[in-house]
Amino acid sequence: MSAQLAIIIVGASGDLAQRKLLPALFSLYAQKLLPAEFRVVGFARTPRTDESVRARTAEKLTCRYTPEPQVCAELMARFLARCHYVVGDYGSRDAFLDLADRLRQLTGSLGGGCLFYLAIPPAIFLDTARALGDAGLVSCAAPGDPWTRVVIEKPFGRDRASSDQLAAELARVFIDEQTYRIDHYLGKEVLQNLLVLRFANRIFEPLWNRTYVRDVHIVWKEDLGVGTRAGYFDDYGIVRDVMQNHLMQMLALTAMEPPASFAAQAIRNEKVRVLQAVPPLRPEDLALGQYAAAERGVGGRPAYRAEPGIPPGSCTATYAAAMLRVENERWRGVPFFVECGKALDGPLAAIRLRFRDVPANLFVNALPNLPPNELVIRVQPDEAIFYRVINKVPGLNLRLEPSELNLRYRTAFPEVIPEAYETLLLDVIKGDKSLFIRADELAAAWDIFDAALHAVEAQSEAPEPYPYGSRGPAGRAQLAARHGLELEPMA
């Protein structure tokens, strides 16, 4: 890690930077895991000054780590006292030779580390890619020398064509080394242990295949609506917004073959060829909706096409289901259901492998029928691994019923767990790209969606209705029948 660090937030007045990037940066310096030596510096259009930025963001702070209210007080004071804020346009070669300037004041050089957070919007990245690296701020550094490194956020392009083409001119000021692309739910602490629980537990890489897994279930849903995100959700819709980066990181790390080593290299691999075996998705095993209207508490829920910013007519999916399989020794024939949306009945993001029956139920006069066993990892809310089996209820009868082995996190380990920009952001302070997605990883699932998604927007048919609250559509159900999926909930 560099003696020297200085972090620009490009983008800095945004709703990203403000409730994830700074409380993270501050958690952690709390731990002591900054350079002593380090300035964080804000640059957006917004006119602010220093102090009012400090003061914005001491409002988002908490000290997790130091509860004390004392030391926490010191520790905001001397992080504060290290924030800064410029003010530019993000396509200017002067406002980032400004910020050039501003730096040098703070730091007495250029030297250090320097990395850079693109929390802006995707159509902009490149005006502000060619402009830093106008302003000579993009240092491709020998071994020893200064480093610069971007960091940029989904969605990438908006298609495998977009994507090819932001990659290629983002290529022209970063080289790859520099780039990190971020799915924020690889630093989500369950997902980072799912490697740990496949290939350091003897008792699941034996049952992990095509011969005991009946199906697998990945879901990411909220139950609020679109919110202040109209502008954008509407333009980029729930695939693009969550399936194809998301879950197909979950997909990837569920389906993926042991890597040869615990290497960023090595896991990414994998993570490639896994993605490259999942044939495209066909438009009929892909099920859309979108949210309509509903009485839910007080003054009920608005329809999505009722949300402010968004068109009246709007044919943008909220709701997404796919069925996928992955086509190689390990997964051939197992049918991978894949789901996402926004208001529906629960906030929920988890796996769960559904195993075989048993071959002989010797317990018919107890339990005719034996539920299957299933293996749930629950990302969100509550951090979980649980695996439900079947057990004897304790009396002088025999009653079979379902239990869990249930690991809480918050119950089995008391310290606290990092959010995942934390993790992330430490990552590429120290040039880990484990978590991060190269590539030709970004390109394979882009080609699973590719057809579909065009296939669907050229025919312009509005999504099915499902009230805010349900479960989804219909077309969710029907989907999951017609490859013999049974859809009971995950807790």
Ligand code: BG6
Given for the second form:
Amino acid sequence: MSAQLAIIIVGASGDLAQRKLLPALFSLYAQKLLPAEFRVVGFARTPRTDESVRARTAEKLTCRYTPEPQVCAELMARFLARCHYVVGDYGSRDAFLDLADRLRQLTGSLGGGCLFYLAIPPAIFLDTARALGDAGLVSCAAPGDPWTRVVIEKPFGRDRASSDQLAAELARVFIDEQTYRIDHYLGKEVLQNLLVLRFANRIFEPLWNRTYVRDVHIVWKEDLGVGTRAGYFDDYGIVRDVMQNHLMQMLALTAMEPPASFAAQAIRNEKVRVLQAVPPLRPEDLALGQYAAAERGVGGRPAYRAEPGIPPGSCTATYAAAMLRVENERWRGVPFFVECGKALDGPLAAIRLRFRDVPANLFVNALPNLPPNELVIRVQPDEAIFYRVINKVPGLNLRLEPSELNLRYRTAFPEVIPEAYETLLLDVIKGDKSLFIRADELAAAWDIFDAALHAVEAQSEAPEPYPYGSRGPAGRAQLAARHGLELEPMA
Ligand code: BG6
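Can you swap the form predicted on its own for the form predicted together with the ligand?
Everything in the complex follows now, all chains and molecules, and the chain you saw is the first one.
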């Protein structure tokens, strides 16, 4: 039997595995990006057969890269024939020994490497990692030998201290070189383009600083509530779920200095440097909210506290806005307003740079207040990069209006836009760590939020309510106004 790549998804019956990981692996397979010989082995507690797992997985696979139905159906059948399932308890060495036996039967030799994806809840993370190690599944390969790599998902602890402790415990099982800390936002197409936009074009970088930029607004919002993840979310809240990771990655890519090269190490060095230049968030610069019921839609929208699995007195924030600063030569004095929330007025992930006013308005008779130029990088939905400029409306008189120079991905590029997990899983297989979080980067991101989170939790006050489907709590605009910011909606 020839050397095989084994991809083991620990937590295979969960939402992440079903909705994201297996479809991403199929997309890689459909594009012939997986090695010729590979096996995908799901591991979870729920008893299932290979056949039932395949049937369930088939429902989630899509034909984005191979739209011809017959071709896609054949590819799916071939992919599913390479998917298997092993049942067992996560913390059990014996269960992982069973997994090892099954891997040996399926793959013969693992010359193609062994990728473990730990798609499991934080509470069982460490026990699972230890059991994997005890079963001898995580070997440190010598050069040329088959490799073992382990992908781990956030939350990486609850604060700096617990994150450091988790890292120290995990280091007993996997060495840092084997560990891939994933933040799926780094796999998003538009965010990967950000460094290209900034550093492969001459026109942006000269303006990308405090002299020309008035403020930076980074937003992530969803129009849905907590869904089926009540237990996890209520324990962690929105700052730990989204702000400390996805938003800080967006901030780092926006604010970092040019790296010495495009190598993983150089990029991550600059991201760490810029995160370390963000002073710890002051509790008064953090506005929190929790969604309340709204009457919109059939049957209305429930309050967070009325969602299944959420304690009726929960003080967990579902919305957060923070006013951050980047204390360096490039950004001193520029407010970075970052906000994220669930059950808001629509899905959006975007970065907006608003530029300073033109020093003298020549067109005061046509437009007394020139709105500022803006550059918006819309990560999702409807990926786009656009510049708001003031333009003359065609006609015989002088009428000025803001217009957009718009690069809309959907119309500009015929290519399929890859899902973040496709990009990231392929990188793990290739051993490219550029888009994964380094330990010092994680520590720097925690340092920004540690003190504010502890201060808020010591008060255990209920966050300000906001109606489901709104823009967030009143505290959002108040925080912005205290720092002289007006929050116009982002297009
Ligand atoms: C996850 C968070 O990391 O990202 C979720 O845990 C959130 O709460 C999700 O919904 C959003 O990801 P995306 O790619 O759908 O924007």
